[in-house]
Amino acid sequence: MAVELRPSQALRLLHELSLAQVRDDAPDLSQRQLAILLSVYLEAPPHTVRGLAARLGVTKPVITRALDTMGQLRLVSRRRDEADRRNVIIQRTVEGALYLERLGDLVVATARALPR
């Protein structure tokens, strides 16, 4: 479904969404962490540190640091790839799925509340 927004409306949506997230009691994620989380949940698995680094155009240590924080929040989990022990597989969690479900609901509600 295509959504038509003027640039000022798109920025207003981003602003209102950011304000709503700040007011919420959910964990604050950086843009990088949110991009990783969305990639893991919206794109087909498997997800590896190496693959996420390539997808986001950053280094593996950058992904690892973000995953450290997200793992502590239980938004994702990690395990070694049994087929290739050099790879780390990033897995979805119930907590991560619930976080993104709430975020999706927040995006919809915020977009609906925008002035036309």
The other form holds:
2 protein chains.
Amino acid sequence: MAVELRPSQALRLLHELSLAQVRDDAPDLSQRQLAILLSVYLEAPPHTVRGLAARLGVTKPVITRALDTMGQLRLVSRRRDEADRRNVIIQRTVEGALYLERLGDLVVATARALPR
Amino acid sequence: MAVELRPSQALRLLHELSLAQVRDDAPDLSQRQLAILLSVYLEAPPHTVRGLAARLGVTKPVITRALDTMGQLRLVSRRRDEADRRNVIIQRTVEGALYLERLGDLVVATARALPR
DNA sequence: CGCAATCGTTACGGCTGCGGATTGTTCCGG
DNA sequence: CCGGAACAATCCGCAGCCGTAACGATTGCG
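What would the structure be for the form predicted together with another copy of the chain, given that what you showed me was the form predicted alone?
Following is the full complex, with the preceding chain placed first.
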């Protein structure tokens, strides 16, 4: 067990985070998009459309569309799997890593400012 | 300073939370809706449409629409301010309190399970 | 070698939320 | 008492995401 947190603190944390997200008009990702992004960056590659769909419990078009959107934002990129050209490998990008780095820092800073 | 958390832990926390949210097909609120809900439940009343709009930095129709949606979900309710009948007072509900209670517990449980 | 299976994408109709402008009601100052 | 200000709701056209059902490309089994 690592992070001790009371329910009231948890809700305050979510509150501050949601306010921060809403205010700065960054291209706020949907819950699904964020889940995909975090899966790609935190779990071991390779990542495929089918694998992500199974991981999230959603259909494949959901993944394809989310990748379209996040690809335009340069948060992820796609590449054909040359070993099996039916597959598409989802890859990380510098912009995506930066996005998550700033997001992580925001959470840390917000958590640190919580009343005890 | 209360809650110590490293960036990698923060991202893992978000990852687990987003996966949980995506999987159970609960009526997942948008970021804005969540921000409104948390403002209503964590900040001191009374809450008005105008006040919430200013708090979030969005226009009033955004608040009205979000209240429509969350009102149908019974997460909040609306009442005319009898003192100034131009105002609408946003009120908490049992269902809303329960929703946030479960959400807070989920965050706590997820945080507790994070690797040190 | 052909044919079913797999994989990702696209097409379609529908739903929801958005911003901006407008409306109807209520309040208040002159 | 009345005209403007304040407030929330509604209307409008638009953009994004949804689920289902197709589709084209690729693979590998029989």
